[in-house]
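Take a look at this single chain in structure tokens; it is the form predicted alone.
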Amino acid sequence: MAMPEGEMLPAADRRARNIDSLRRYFRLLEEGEIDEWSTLWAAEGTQLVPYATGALPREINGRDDIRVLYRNIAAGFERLRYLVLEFQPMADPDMMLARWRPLCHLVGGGEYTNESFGIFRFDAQGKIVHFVEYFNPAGFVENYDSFSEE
């Protein structure tokens, strides 16, 4: 639901589309939906992996990369479902808190999981235009080959 410029959404609501955006967000992903997850995004929006390592990008800037590199990592994925699912509004209707426990069944053989939590923000349109996300490292950059073409 587009806004007309300038109005905004009150906080409450802000809030409740954001977290309804988050389940869309994590639900496309198992499915693997990756075109359709992408919509989720801002044109411009960036998000930052501080704890990347070797192949993975410590920041991605841009729907369409974003979308590439999910692509790349969904390929190597038979399966994926998460274990833990949570939200956490902030102060700002317009960031969220999320903590995820991914299950990954790996083409090549294998699962991968991994603690991750990361923060979400969101424009006046409900798309994300920044993300920060937080894993262990050690786990993923393990498995990074497995599940990725590249």
Second form
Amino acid sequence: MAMPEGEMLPAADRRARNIDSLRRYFRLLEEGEIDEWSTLWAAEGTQLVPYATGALPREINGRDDIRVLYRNIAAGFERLRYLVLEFQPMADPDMMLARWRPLCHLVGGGEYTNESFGIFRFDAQGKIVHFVEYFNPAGFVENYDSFSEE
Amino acid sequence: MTPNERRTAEQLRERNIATLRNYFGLLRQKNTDAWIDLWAERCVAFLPYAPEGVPRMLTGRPDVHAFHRDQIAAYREVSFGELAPLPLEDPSRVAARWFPRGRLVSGADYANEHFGIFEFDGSGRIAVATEFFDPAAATALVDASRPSRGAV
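Shown: the form predicted alone; wanted: the form predicted together with its partner chain:
Time for the whole complex; same chain goes first.
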């Protein structure tokens, strides 16, 4: 049986590749390039949002649904910047802990910011297969309607 | 606790994860007097999503102990589900998810999901902990942990 390319890479190379992917991930979100951003995900990728409130789902399954959700969210932004972006490699080289602080200027006026943490898991090809995102819902809930087109 | 000397990274991770399992076992038993011994004397605990009226930072064993003693006293019974430890490449750090479920002394049910990052010192004690939880759910627990205002 052929071994997937990613499993051939040493742990340090996988970590470096995954950090590069996450740098692209956040840069593409800043640029609003959601279609290109979605290519960083595996087709069967899933996201959990344990503190989701309101219309935001707690679980999104599949790259297509993830892309639609983030398109809707991005449509509510005039501008998005990350004031803090940190990555902490985990013992499992296919997992990464991330911390970020978004500052969004909303289309409807006003700003949104939060203090977010996430755990990303990558497959052997370096695509995101699972992401658990934590943010303070007290900061998110009053703005989600502004993010969504629908 | 034994210092880090001659321990491999994997042994350090195993020791720290064992400490976390002990941490939640002692909390489940409401034994905060033994639990606080898992913390370094000059520890710091961050609670970035703490709701209004709850400190976002606790410094030193006495403050960490007092805060958690009051929190745990608000439960009639509590469990933390299956601890999901997520060790970092740095063997002195372990992230974890846990799932408090309990019945409060007020009779209300309580459920939340927590995510934390624990940093251990050379002797294996918790030096820094950053703990996230849903503040909306936590409000019921915070209210229950406050002394009665004497309404009855």
